[in-house]
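One chain follows as structure tokens, the form predicted alone.
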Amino acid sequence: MIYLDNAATTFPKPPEVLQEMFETYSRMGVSPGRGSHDLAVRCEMYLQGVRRQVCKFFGGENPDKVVFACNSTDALNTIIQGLAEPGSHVVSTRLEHNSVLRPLHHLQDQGVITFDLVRFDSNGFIDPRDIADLIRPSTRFVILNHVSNVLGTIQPVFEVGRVCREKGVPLVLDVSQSAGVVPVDMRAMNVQAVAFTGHKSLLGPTGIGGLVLAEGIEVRPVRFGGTGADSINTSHPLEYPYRLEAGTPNILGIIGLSAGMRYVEREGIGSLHGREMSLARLLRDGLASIDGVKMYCAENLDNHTGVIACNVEGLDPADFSAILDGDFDIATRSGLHCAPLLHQDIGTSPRGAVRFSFGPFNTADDVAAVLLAVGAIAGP
């Protein structure tokens, strides 16, 4: 199979991560800080340990910043829940995904706050003074997609950076699509909290994230439960990490991240992200050739990641996207990519698009085979 759904979860993994994951949960896949014995403390020091390499991979201050979470979801949901105040104000943009648009919308319908959502333009990106305009004094934070999962577009995060720091409101940043693919540096980009994922760039496994927190931001816990300190107390500990996690953390996806982490920094984010773009605008001008085929911002590939959405003239995108499966043995993702707003601008919705994203194993083979599939399918 051609996997081209790496937007969705990178696949396949390394093999290194994979060997490390198994390795390392065999000596010490215990509960950390749940016990005295060794085994125990062994495991609580391996956590901060990968506190650290978080903490330092996303330009972060301090490692009890850093907060595990099942996902970027997970993440977002609490970060914007946490600093949600009844009569705050948020600004946010129409490119972003469920995970930040549904948990706007619950806190917007239990009339806890208001918020305004910044348009694109036809290329694909945001203007920081549309940001700057919509900021008002209850302005409780801007929320914005790092990249988009359908466009691949890189937001100009250092100037909404700057216009925040102006405004003196917190710049929270999700990261699912760039990090591993894009430098994130929070001091440099002026972003009070980064929300990631481990499962996509990161080239870790499904259902571990968090997120990582500059000094100076303090968000309300939103879930209860055992942390394995001040057991004694009937109420949450509100120094961090342990104030936004509750339960037994996730070692063996931890341990996962950890190594992918190790793998992409080995690799270098700039040759990660610049072979992914080698193959884009191979695709992009293969693409581009075939009669029928309409694409969605890629005319200029510069601040893209590798991601390329297109339609063929007359097919809906399920039907593209399965006749790329089942006859070709190629997979993407067709749909709306839980990003609604996005497509109604587009022009896309209901029925979406088909988006091909490239990860770190695919080559120009795949590309090409996937030109031969789309050129058969649109037809003469």
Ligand SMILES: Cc1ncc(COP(=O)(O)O)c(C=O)c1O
Given for the second form:
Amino acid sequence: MIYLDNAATTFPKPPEVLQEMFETYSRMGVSPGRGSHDLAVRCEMYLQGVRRQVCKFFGGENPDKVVFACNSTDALNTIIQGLAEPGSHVVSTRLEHNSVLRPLHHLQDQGVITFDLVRFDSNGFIDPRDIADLIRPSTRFVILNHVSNVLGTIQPVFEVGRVCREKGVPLVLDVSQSAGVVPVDMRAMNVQAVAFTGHKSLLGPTGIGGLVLAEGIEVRPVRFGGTGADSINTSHPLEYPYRLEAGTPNILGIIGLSAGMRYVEREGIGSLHGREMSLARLLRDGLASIDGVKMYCAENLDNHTGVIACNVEGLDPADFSAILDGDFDIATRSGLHCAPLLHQDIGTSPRGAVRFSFGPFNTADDVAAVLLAVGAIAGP
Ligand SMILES: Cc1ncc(COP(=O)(O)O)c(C=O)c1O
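What would the structure be for the form predicted in complex with this ligand, rather than the form predicted alone?
Let's see the whole complex now, leading with the same chain.
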């Protein structure tokens, strides 16, 4: 099988990630606790080590401001709901995933916030000046998808960060698609919070993700429960990271996240990205020579990740993907990719498109097989 659905989740995972999950969890897969038995203390110290690793990876300032969550959807819910204040305003974009759009809509429907979304251009990029124009005194934060999960376009975060700094508004970055293939440096980018997921280009398992917060940004707790400390107190603790974590953490996922990040660091983000892009270029060039194939925002692959969305004229994208799967054993993702406004704007709503997305284990042979398959499907 040729797996080209890496933007949904990377598969397979590096064998050393799975091995480390097995070995470390076998040794200390217990509930962490600061003032508890030896093994629990060791597990807590291990968690703190991973918080330091995550903090450094994203250019954060303080490992206590690394908050683990189930995935980026969970992390985004925490930050969006924890920052929103009654009567406040939010600026975001039409590139966003539903994990941003739906929490915003939910808060708007409840009468808590209002929000505005900037458009992207015909190449799939937003203009930071549009963000500046929408910021008003009541704007509580700007939230931006770093890399589009449909188009693969890397958004101009440095410029947006500059705009936000000038306007004094925090910038929240959804790095679900960028973490592991595009460098993320919160301090250099002037980003006050990133929401990440472990199972995409960070090469960890599903079920783990989190937030990294800059100093100075205060997020209200939106979930409450046990934190393993100060149990006499009926209020949830206000100190980080426990302020935004409740319940037993996903130790197995955290081990996998740590191992995945180490794999990424060893291989090098630049090298992983470069390999993906050479495959994406091969695919783009090959698809461009097949009559009846329409690609979206792939003419220029600068500032891009290894994601190509396309359709075959006259063929429903769901059928296109099903034929690739059934007849050619090629796994892709069709439909709206949880980004309904983006598909509206590129003219592919409501049926969407087929997305090919590369991971570290794809090869040029995979691309050759895809081109043969698409040639046969689109052919006369
Ligand atoms: C841009 C973007 N944001 C958020 C998410 C949500 O990630 P998760 O399902 O891991 O929460 C995804 C996943 O596809 C994504 O591509």
